[in-house]
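The chain that follows stands alone, in the form predicted on its own, written as structure tokens.
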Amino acid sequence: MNKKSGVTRKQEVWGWAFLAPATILIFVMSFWPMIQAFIMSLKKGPAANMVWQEPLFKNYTRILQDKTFLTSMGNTFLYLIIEVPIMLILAILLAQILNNRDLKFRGGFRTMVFMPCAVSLVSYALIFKSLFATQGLINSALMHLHIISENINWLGTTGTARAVIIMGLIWRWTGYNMVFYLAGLQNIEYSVYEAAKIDGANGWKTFWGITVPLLRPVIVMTFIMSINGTLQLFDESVNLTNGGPSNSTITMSHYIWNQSLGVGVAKFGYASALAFVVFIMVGILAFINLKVGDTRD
């Protein structure tokens, strides 16, 4: 018994070893900055001199009646309600598609629809700038179809500027979630499927009855992974439209930008509870994801 104590007390200690790097690193790469983030937004002033506010969390008040900051979460939140399930949708329905054993070069469609996530994010956003220009090769092609009659400015107009935003969203991250959804499928049974045409089932039966909730962890793995980006939306803000027309498309963690570091004197303290906000409602919205997609008992 007591050797038995003494090994189960030596594994515990190697546990531990093998873990404390790890933990160490996360820690001070992740929580101590959460830390001194939140010590920051209770403060104002000059990085170098900062002093606490007063009161405490002005800053926090501060962001209820910051009219620029609500419009980019407005902004940001419609992105993610039209963006994630479309996204989400086609990505299941290509992996759907892409894993059929019948289907001829399919790992050549698979490194295509893949192929848009492996483009540097800064690139497809001056590709995408260049396309929807005013001049550019969309509004030649709806000219030239006669669906338009005069050039769109796409990237001018509140309206047509978070269009694109969304469809380049939609054109990069899809082959990304489809990766993780075709591992899913690939780990599913094939005499499942055999099994369920032999009881006379079709295919959107198949889908319903089988694909779904088989993939259900992955489909909440990725709908908490393409909110959490969402949310952290920075890139396609800044190089499609800066914000524009008039802060119309501009993402929270643009705004966030701008207070620290983009426009002006930077407001560290202010940028950091407007950071430490986002970062709870990735939490909560997370949480609820979670919790929506627990099938325990």
Second form
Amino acid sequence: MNKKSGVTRKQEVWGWAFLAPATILIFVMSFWPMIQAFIMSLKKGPAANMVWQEPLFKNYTRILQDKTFLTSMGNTFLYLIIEVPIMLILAILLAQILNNRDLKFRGGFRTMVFMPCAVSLVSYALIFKSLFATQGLINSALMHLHIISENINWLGTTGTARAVIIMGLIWRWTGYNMVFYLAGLQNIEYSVYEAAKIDGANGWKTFWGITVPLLRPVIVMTFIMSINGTLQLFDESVNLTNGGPSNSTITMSHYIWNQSLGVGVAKFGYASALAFVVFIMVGILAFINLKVGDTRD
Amino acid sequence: MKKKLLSLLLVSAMAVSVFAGCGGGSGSSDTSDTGAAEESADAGEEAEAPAAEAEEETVNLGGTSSDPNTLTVAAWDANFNIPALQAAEKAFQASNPDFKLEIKEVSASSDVENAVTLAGSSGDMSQLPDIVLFQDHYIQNYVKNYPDCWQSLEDSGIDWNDFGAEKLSYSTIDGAHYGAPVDNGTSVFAYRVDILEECGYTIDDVTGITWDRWLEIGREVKEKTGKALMSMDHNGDDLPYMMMQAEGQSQWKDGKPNIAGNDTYKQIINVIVTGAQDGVILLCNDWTEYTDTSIIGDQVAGVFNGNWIIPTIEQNEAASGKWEITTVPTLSGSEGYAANGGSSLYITGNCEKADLAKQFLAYTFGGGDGAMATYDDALRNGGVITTCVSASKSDVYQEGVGFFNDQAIYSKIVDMGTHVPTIEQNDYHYDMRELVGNAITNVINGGDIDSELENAQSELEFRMEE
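What would the structure be for the form predicted in complex with its partner chain, rather than the form predicted on its own?
The complete assembly is shown below, putting the previous chain first.
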């Protein structure tokens, strides 16, 4: 009896000893800055000598009147609603196709679909920018094919600029999500599919009856990650369109950046408050997602 | 349930740590992001949120040197201001043979400006060099917010009357001079005289005219040659600022935006909108499109900007000898003078050799004994034009320039610079530029000009209150 609890205690001590370095690092590098950012969000003035905001939560009430931030929020949610479903459906379909054992050059195709993820966000945004420039490749190709008669100002018009950003996002992230689905699919026993086949289920039924339910944890995870990622969208907005035309493509993170280190007068306190609002949004969305996606209890 | 809470916490941590990094002014903490995400991912795959990679690298400006005869300086343009600094080093070595200037080259002016913001915000100036070069619009804001970062040039012995008053108005705070002027921001309106000729006009026909007349000529040029008469980077649209300055007015009045209900301003915005709609003014989406596509790509018959745009114009060698410069049209039809951009050198709070730095600046850029040698070489090697009147008396400044049809453009620019009216400046210059640019876009797309200017004004006032 005595001896057993001694062993348990020993195990516990070692467990904590192994956990401690990572825990301390996460606390110091991640949670401590979070607390500091919250304190900063209640302050105003130049960062070198900030003073408390009066009233204390003024930075937060100010957000509600900030038209540019509301615009950026609208833009971000627009990207979210359009881009995430398209991307995830494409990813799951591609994963399904590339999981087929009879497919030749599977490895090659998988690499190709995943390849965009190896490209840095900034470089791909700049490449898209030059492709869609007024005198860029897309315009001259369309002109030579006689599809358009005048150069389209892709990045200078609200609708097309948003479409270009969404296209870019889909190109960049579909392969990334596909890899998760592929890994999930490979964990599903092939015999399950064979059994379904024997029972006479067609491809569509197999997909909805077997693949989707068994992939549910992976789908929930990719959803949370995509929502989280889209809410923090930054590089595309900065590098592709610089938020233009007339702030119609600016994202929340880009606006936060503008408020702190971008052009104009730095407002670190207000930027921190904005960041916390985004944090709460991500938290709420992730919670809803977990609630919907989890059927265990 | 417990597990759910844990994963929620971890997902949130992943999200906020990125923003916490942003808000605190440091880069995002990538390691902890991945760590948190990894644990929340059931599959145990390496996970990374898309925007978690969104980090901006902070440029290290290198700090100071331990050698007593060496000064360090940060600058960004190898074709423009770096040759000017090298010229100054050479000139100063004539009287101080041991002197050395270590130039830290960064890729854009915003690198210097970000580094200053970070040093000022954190109070850690150790990475700042002795002297930094940055754009004039920032210094008022910097001295106000980070007073310890700067050392005034009051006792340096520079004769300030030797410089264009408009240039100095930026870097003079409460009567104290902080900056040693390097280049000259005077705006030029350059025209392709061969294209004007094709349409039956000379350079005199576009000098001292009203904007309405200018638009008429522009429409004719567009119709006959397909070229616009001017282009501008609409993402950082400097036209309203320069056009107002040519009218002798500011977009600011007593520290407040002066755009809504301002009749002159409305007329100016109308000129830009009409020009854009008629294809006379080409509004580009970004800087590269402005310089590379519109100017070097030969789509325009005119260029209106600070004279630092001249090296860009000169890159289209096929047009050599076909350009000439003149003054700016105005609403009344008198000759307008404006300025845009330009930068100055500032001694930082991190500089322990302030006496040497002041001596160096006064001797070279400040109009001292080495000024002519400095500015002559700066012009020859970098196309940097001075605002220092005495230095512009040198022979190099009087020479005709082949690219500009043998016009003596440099002395003309220095002379034009003395006419530029000094107008009220404001820390929120760049916010104004952004919001007015948006207003112009909206009016072009059919918005009502009065309500758009009204919106821009109220949005700007909103941003200015804390």
